[in-house]
Every structure is written in structure tokens, then in C-alpha cells.
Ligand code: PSU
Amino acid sequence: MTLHNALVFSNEVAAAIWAGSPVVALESTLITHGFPYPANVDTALAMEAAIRAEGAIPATIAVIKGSIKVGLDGNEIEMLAGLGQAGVRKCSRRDLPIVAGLRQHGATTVAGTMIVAHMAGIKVFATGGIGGVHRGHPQDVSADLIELGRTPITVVCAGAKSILDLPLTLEVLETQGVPVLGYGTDTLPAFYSRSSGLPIDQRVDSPEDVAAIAAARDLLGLGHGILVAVPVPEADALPVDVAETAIAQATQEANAQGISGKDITPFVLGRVLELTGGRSQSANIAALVNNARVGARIAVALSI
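Output only this chain's structure, taking the form predicted alone.
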């Protein structure tokens, strides 16, 4: 069902938005670029199931043959998973007009998903870890941080990916005017691990707290996003020293091999997966599903 000249909504998502029911946006890069098959499909479906279990509707976002789709069905998720990186362009703000105009396939990043969700009238987006400032490359700043400064979406995550420079990432978020909320924590989660030891702007302990802050932002007419940082479930978290040792080695290898730009993140994530014997992927998946659950609770609170 087409509700907007630029967007194509699934019937379920369209009905939920029209009714004012809670909806949670989900990205699609985890399907095409994040995990191997079948973990990519299983994780995407587990996130959708977690959202439904909390009384909200999931809206996985992607571009299929140039159509920006808000809400995918199982066949579309399987199709994207089968195409993978080779057949699907990773889409941030700069890429959306390219894939739409040339009728390509695209998987939305954090920034790309925020843009489409806001266009669709969806207020909450759940993901794993946002992008940030790359270690040793302070000029390499993720578009996710800039988008958070100009698109009023509540983004639920496990912090920034811990392979990044977290202190510098927080500084950029501060410059962009983005409040960083710790969900049940006084420190910034470190993606694979429950705490980086770095401060956040405000601790919140309920979905209602987050909803109140989001509502106040809207009443004030402020156009920035809100970052809700949720620690990975304790049973699945990596000890900080284990995660940091693997990240440091992977980052050193990337620098030694001259890997830079958009190639750094996939290389380092892949090496961390190998160096931790797969434990990093387990932590990542657990965080994604938990963030989807928390995002649904926030969406429900916002809809009341």
C-alpha cells in the first residue's frame, strides 16, 4: 500500500501508523552486511518477534528495486539475505536517492533508517550499535552521529560499536546536541560489554522516562534525535578486557594493512568475531533482540 510518493508501506505497518499504534523501525544492514546466513535472517525475525511480544508492530526498512519499503515480509528478508553485500548497496543519507533513482536494492544503515522512519511517522528505532568516530582516525566520523543531530527519532542501541573511539564519539554527540540516556545504567554501554565507564547525560529507568523526554523535545520544537543506550544482557556480555584485547589487535591489524574508510568497520568486526571465538556475535545478537524489546516498550509508552 503506497501512502507517500517516496515510500511503500506494508499493510500492517500502514494500518498501525494510521491508528496511532506503536511501531518500531528496524534497519536492514544487519541482514545484508551484519551476519552470515542464516544468522542474519534468524536475528531479523527474532527482533520482529520481540517487538510483537511487547505489543508493538515491527517495520523493517529497506530499498527493493528502488522502492523504499517500510515493513518487509519474510520473503523479502530472505531475498535480501541471499543477495548479501554483493547485491545490495549499504544506504545512508547520500545513498538513498541513488538506489531509489536507479531502482537498485539498498539496505539502510542507522542514519538511513532514521531518515525513512521519520518520513514514515515512526518515532522509535531499535538497532545494535551506532557508528561513531574511528580509533586513530578522528576525521572519520560516522554519518549516524550527524543524523542523530538533525532527525528527531528515539534510537535504542547498546551504545556505539566498541571498536570505535567512544570518548570522541560522545564528544561529537554532545556537539550535535544529542542527549545520551543510560537505560538502567549510569555509564555508556560498550556494545559487547555492559559498561565503558564513560558518563551518560541522564539515567532513565523506565520506558515512561524516555517517552517524557521525547515528548518534551517535541514540545520545545527541537529537531534532534535521542540516544537510549541499553546494556547487553549480562548473561551474553563479553568481559571488557576480553573485548578490548580483541578490538585492539584487530584495529592494529587494520592499520598495518592500510585498511581505511568504510572498510575498517567490517574488517575489525570480522577479526573480533574470530578472536573471540564467536562470542562477539552472540553478544551482538543478544543486544539486538533486547534493544528491540526495549524499543517496543518505549513505543508503547509514547503511544499512550
Second form
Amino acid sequence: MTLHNALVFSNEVAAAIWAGSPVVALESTLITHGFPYPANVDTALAMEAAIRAEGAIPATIAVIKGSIKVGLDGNEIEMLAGLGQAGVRKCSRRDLPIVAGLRQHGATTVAGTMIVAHMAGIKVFATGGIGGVHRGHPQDVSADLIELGRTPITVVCAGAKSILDLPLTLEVLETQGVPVLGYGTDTLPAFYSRSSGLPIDQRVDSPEDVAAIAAARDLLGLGHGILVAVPVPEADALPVDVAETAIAQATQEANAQGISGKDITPFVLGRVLELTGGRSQSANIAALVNNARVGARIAVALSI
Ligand code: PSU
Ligand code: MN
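Switching conditions: you have the form predicted alone, so give me the form predicted in complex with ligand PSU.
Full assembly next; the chain just shown is listed first.
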């Protein structure tokens, strides 16, 4: 059996892959662990719509009763969103064989989504913030960073939230051989705000620039991912002090409550959301939809 036989494609995504049409993968952890209901469903559908508006096909990835799905329909998104964190395992690389083997539900992280997208023949994946090295816990290195070092997917994000140690995160990406591209920017975006002040490897100003770098990576036979960091749209950015105050408090609470491992990111994201009210949520959604749009443009550039 080949790996492809382990995947279940929606008809639309299968047809697009066979035709060589542009496809953009989307993760499902942000649906189950990133947002409360019903904002999670609305955001997932808004990202899909933004991809379609650019002439590409969205492929939301998740595991449903052990079946690794490439392209969810609205009912499946609704079902996972309703089950939430309690009913769906957050799936990085180590979790995929568990959910598949034991026929569980799974929501794929950046790492998990990259793996499935690559198995499916999809080249571009759009998300919000990637995992990284946690502030104050330099041993907690997200599997996302290691996956970027070993799987040739172009990941479009809004940088990383400053719940992470951004300088250390960049160091690990360098060690893993991952090019970090700033999309229309010279510095690493910090998710809620447009700049962390930290340098990136290369500024790019068009989807064609990204496609050229991805094509060169393939010609050179280098098997790693490429990170494209897009600043959140100006109108929706959060003032740095608002984001920082909430993140500092949420991180402190996580430490005080002894939250660890894969639970840290969802816990801190949930608390930041509560502490900033609607403001962080609208910045978050704006970044996600914008990244979906940029991802679709890159997928289109790669397909011509
Ligand atoms: N950062 C965000 N939003 C998210 C995540 C990270 O701003 O939803 C999710 C992504 O799915 C990412 C995962 O891959 O959290 C990283 O978790 P960990 O730190 O456990 O690797
Ligand atoms: Mn982590």
C-alpha cells in the first residue's frame, strides 16, 4: 500500500490535484483548539472563501474516526468545531499514528498538516501563527519547527505570537535550514503586530518571488519547508502593549497552574482571547484570512 491510499480526498480536492490546479492546505487545530465556537467555524469558512476568490481550492485537513481527510466539507468542520479540545486530539507528527491506528478524531497542527499535505501532493499551506520555542521554556521546541526542516511545504503565516521566544525560534529555524521570507516586510511579523523588529532572511514582494524560491529548493533537491511571514493587515493590528500585557499574564498563569507540553499553546491562546476581548480575535481572524489569500496567490504562481 502506498501512503496515498491512507488518505481520503474530497472529490473537489482530488480533481484539483489531478488537474495540477492550485490547492491550499488548511490546518484544523485552529478550529478545535484555537477559537471558541462559533468563531472557529466562521473563520475556517472565511479562509476557504478567500482561497476560492483567488482561483484556488482549499483543502482543510483533519482526522475523522481515524480517516485522514484532505478536504473537509462544511458538516465535518462543524462537527469538529462542536467537539472542540475535549473531543479531538491535537495532532503533531507523533500523534498521527495514534489517531489513525486507534480510529480517533484528530485536529492537525502546523506539523501534522504539513505531513498530510506533502503526502497529498499539496505544496502550499496557510495558517495563523506557527509553534516555536516557548518563553522561559527553551526545551519546549514545537514540532512545527522540526517539520519545517524536513518537509517541503511552503507555510504562510503571520509570524509567531510573542507567547514564544521569537529570537530562539528563529535560531531553531536556522539550525533546521528553513528560509524565513518576509512578505512585503524586512522584519519578522509578531502575529498581532506587524513587526517584532527581528530580521528575516529575505524580503519578497510577490507570489512569484516565493514560487521561484520554492522551485529552486526543488531543483537543488533540498527537502525542507519554506516559511513565508505576512504582517497582519494594518487596520486590524493590535497595539504592542495590549498584546504584550495579555500574553505576559496568560503565560504567568500557565506557569502557576503547571500547564505543560502540548497544552501550553491552547491554554495561552484561550486566555489571551479572554483578556483582550474581541480585539485579539478580530486581529487573529484578519491575519488568517489574509494569509489564506496570500497562500492562494502563491499556489497560483506555482501552478503556472
Ligand atoms: N499559534 C497560534 N495559533 C494556533 C497555534 C499556534 O497562534 O492555533 C496551533 C497551531 O496548530 C500550531 C500549534 O501548529 O498550535 C503549535 O502547538 P505546539 O506549541 O504544541 O507545537
Ligand atoms: Mn509548544
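In this text, the rigid core denotes the largest set of C-alpha atoms whose superposition between the two forms falls within 1.5 Å. Numbering follows the first chain given and starts at 1. Quick caveat, the model's predicted, so the values are computed rather than measured.
- Positional change of I64 between these two forms stays under 2 Å at the C-alpha, relative to the superposed core.
- Here L45 does not count as shifted, since its C-alpha moves by less than 2 Å between these two forms after the core is aligned.
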